[in-house]
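In the form predicted alone, a lone chain appears below as structure tokens.
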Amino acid sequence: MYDIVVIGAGVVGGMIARELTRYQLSVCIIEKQRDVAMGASKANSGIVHAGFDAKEGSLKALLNVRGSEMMADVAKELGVHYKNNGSLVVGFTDEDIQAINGLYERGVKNGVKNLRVLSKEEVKALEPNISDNVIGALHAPTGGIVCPYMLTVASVGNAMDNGAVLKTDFEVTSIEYTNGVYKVSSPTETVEAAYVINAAGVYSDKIAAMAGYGSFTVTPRKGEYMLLDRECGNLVSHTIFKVPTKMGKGILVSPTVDGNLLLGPTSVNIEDKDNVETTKEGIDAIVAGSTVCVDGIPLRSVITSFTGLRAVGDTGDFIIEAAGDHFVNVGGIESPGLSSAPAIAVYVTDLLAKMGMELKKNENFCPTRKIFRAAESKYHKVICRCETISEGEILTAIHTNPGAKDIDGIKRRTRSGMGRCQGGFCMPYVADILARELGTSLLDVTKFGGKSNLLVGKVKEVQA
């Protein structure tokens, strides 16, 4: 039996689990997918928002500003790329400037530091490739960028290094509470715990209802993106937003911490909580929205497109509540959820203390990750030429908590397969390394778990 089980191994669940291992608690993280960061955490903008957009007095405002201020130190501890590049909300009409002045005032109330409203000349001096139609902008120098899936991998990994247990392929089918003990079950396994944290993303409403605490609903909001080659990464240095609407912050143009250029996302409410298909309509909307703000975007350099789902709660704010006996809902964590994640973890831990959980400091807690180191010669053999990723780095990804089990797991941890050829050359070599290190057949290697096997048999054994 565990002291606490965290349902969901996204960035919020990972950060909560890591924070809990600072104390003498037994922690179990359960995730329905084969790997961590398989929901919203693998497909979002990676923006660390400054905190000027959320309504003053809301949990979003409070935790965004706190999380943004914590992010640089957290990323450094976890060995994750973070860059304080700042953000600009650009305006093209008098109505936009009026809205920008409103964002400035809200940001000041929220405690965002060093906000400024810039003239056209000041904007163009910072970003020469901004459209000449710009007439002003809000400058938030505390904004930043981070790799969202690596932040998730690292936070879960550090929690595991400090004693947490990760169970993947664990889809929750029932939750029972008897005599102070929760039994959380999948079709094949049951875990018991005194406390439960529901951090299940777009499925958090379903998990809450399963436990008898379903006081909210979550709507998946689909966002499509386009990613450009690294040669385009210096087109802008800041994250460029348009004035936000009720559907979100709109199409952005931003560098990534790995040097690419990111365009998107769209914002469309849907019903299917697993629909991550890209569409022509989405791509068209991204092109139209991004080229309005920034001139000279080299769209011929797009190397991939992808879709993420945001968990939009029905309250308009983050839903972080003591829902019942030793059960905490952490739902509706849409943008700025990534930015807020470190602060959400502290907030939830404080809530658990108020609920009666005894928190004794873990004197052995280590905030940095334990990294597997392969033989030195393995780091001299390049497997992915586009991103210059070595066999040693792939071995590190497999043998460092939480170890990669499939092609996409390697991709997220190392960037092998994220370059121009999108894995066209390196995938067979990565598959061979996975099979060897996991002690399995090449036929069992998958792209992302489930039935996504790369191979169906040996050529000589396939009948015509």
The other form holds:
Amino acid sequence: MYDIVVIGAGVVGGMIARELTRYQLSVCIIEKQRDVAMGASKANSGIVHAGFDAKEGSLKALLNVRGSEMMADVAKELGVHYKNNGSLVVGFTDEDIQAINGLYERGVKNGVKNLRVLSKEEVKALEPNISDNVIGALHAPTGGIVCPYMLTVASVGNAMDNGAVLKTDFEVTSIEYTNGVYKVSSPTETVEAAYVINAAGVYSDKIAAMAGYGSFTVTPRKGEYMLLDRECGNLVSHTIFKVPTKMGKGILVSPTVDGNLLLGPTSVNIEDKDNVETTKEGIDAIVAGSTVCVDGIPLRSVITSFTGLRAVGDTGDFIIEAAGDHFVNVGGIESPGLSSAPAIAVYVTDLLAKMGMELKKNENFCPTRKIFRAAESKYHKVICRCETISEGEILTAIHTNPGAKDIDGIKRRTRSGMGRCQGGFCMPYVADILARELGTSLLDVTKFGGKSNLLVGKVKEVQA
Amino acid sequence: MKHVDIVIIGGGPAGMAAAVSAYKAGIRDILILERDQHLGGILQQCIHNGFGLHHFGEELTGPEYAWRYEEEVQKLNIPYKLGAMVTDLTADRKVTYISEEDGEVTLDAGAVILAMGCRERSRGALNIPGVRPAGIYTAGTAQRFVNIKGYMPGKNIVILGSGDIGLIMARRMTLEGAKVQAVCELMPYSGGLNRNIVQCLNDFNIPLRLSHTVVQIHGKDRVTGVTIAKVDENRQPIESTREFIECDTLLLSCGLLPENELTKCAGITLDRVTGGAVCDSYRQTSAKGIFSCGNVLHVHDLVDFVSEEAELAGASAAAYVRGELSTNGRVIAVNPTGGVRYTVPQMLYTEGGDVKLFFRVADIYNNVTVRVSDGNNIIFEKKRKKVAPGEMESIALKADILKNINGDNITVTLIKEGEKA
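Next, give the form predicted in complex with its partner chain, keeping in mind that what was shown is the form predicted alone.
Full complex below, order starting with the chain above.
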């Protein structure tokens, strides 16, 4: 029996779990997938928004500005790359400039600091590669970029370091509530807890409904991205947005914290909550959308493309509510969810206190991660040549909470396989290390859990 | 900082041949830095035959070919380090490597030979739409699993791209009991050697679908199929020709890219077409004393020519170290035009002796004349019955021809049949 079970090990669930371990509470995080950060948290823009987009007075506005202010410190504590690179909303028409002035007003009301509307010359001075057609821009110096999946890995890991339990491959199929105890079950296991926090991303509406609190729906909004080689990461230094529309902030051009150049996302509402296909239309839209803003994007240098699903709630705002007895919905956390995550965690904790949860400080809480160190020489043995990742770093990823269990888990934690050859060289070596360290056969090594095994059998034992 | 006369980056066929050649030219202070745990590079996983016909006059497997050089490296006691990854190179030849044994070390090299090889183009770089399940591998990765590790990456296979590794793997997977459904090639011709099409596809009744590409990948955890389509003359898929093929694996053999990250570190000028350094007839790059050879310079079809090029680079580096590299005479730029995509070298010297000029063509042409001109005059001509992008061509230019070049550049062009001479 736990005090709290958090459903969903995305950045929101991870941040909440970590925040809760600041108190004397037993916390269990359950996750459908084999690893953490497997939903929107691994496939998004990685932007820490300044907070001028969301409507004044909304939860989005409040938590974005707060979260953005907290992000630098949280990232530092957790050892996650964060960079305060600033953002620009660029305008090409008079209507755009009107909208930019509107964003400025809204940003000021939301409490965003140091916003400025720039002239064409000022924009070009800051970012020479922005298209000559630009006529002005909103500059938000507080905007930043962060590695979204590492923020998730680190927050879940730090929660575990402080006593939380992570259960992966735990797909919730029923939630029962009797005599003040929630029984949250997968087909094979049941976890009991006094409180439940539903942070299940695009599935948060389904989880709420399962518990009998289905008051909202979540629509997956597909966003496709293209990632370019690190040699293009300096094309722009700020995150470059176009003027937002009803469907979101549009296609951006941004450096990532790891030095790549990121283009995207598209924005298409879909029904299938698992559809992360990329499409030709998506790729075409990204190319069209990014090249009007920034000149000289070397599209030959694309190293991968991917799709994420934003969890768009039906209220237009984040849905953070005490839905029932000891049950909290944290749903509809679309953009600016990543930016808001640290603030959402504090907000939810305050909400739990209001619901009657006793919060006694955990004197032993340590805000930094316990990092496994392999033998020093292993950090000089290079496994991934494109990103220069050593065996030591891979061992650290496997043996530090939450330990990597598959190829993609190693990739997100270390960047091994995330470079220009996309794992062509290092993947067989990483598979060997995983099998050795986890004590399994190479045949059991997967790309990302489930039935995503890399290999189908030994030679001489396979017949088509 | 420790000085080494010649540091060779990469211990594959190019690096080893360069080392042996430099040794034979009298240099003893040589160091090969190899990032893998063995010498021989990618040849170690190329267990098929067909290597060495030109260079040794006999047919060898990849590991056998590699052993010919490794044996010599051992016999001559040429120093090498395994598990040594070079992380930085400067134009003034400071080479930094890291290894489990030595930690991080920076060497001061008298000359450097770049022999890092190439990598395969990945799925991401191809922008194939669809999902990202397990079961998508480059042909070389699959080759490593099967030939080195003894595991099968799949049993029901579609191959995209008809590069040589893809063709070889079509046969290899078939021999190991897998079913290869088709090899799709975007272009109207194969990028691989004709002999591989015959021996690896035709002999096993594996269909080669020219002007076809994969337009979508299906599956959730593991690949369950691909949709292929015919492409029009602009290489755009034709919707009405979409066809689903059930498979558990997609292998990619869509081109090789020279690995010139270190070359870029040193600020060396690269050729946009080859993806390798611009070099002179000694295989010297734009940085004095830094030479390049093998697949890092331009992608070769046959290792035999890699060895030949590496021996030249090794001898040149030795001459450079001794201060005897003759770059006398005028510098002549070599310009590829009219169906010639690139040449290697890209520049030569009027007083530099005989030069063998390698080049690739842009399309398949029958009955062409390869012509070299210096503006006013045709200085060399050679007829070819058939040339194809998948097969590297070469011409030998004699020293006395080069001596008499007018101006500062020559063009290499293809005169097609019926074109005005």
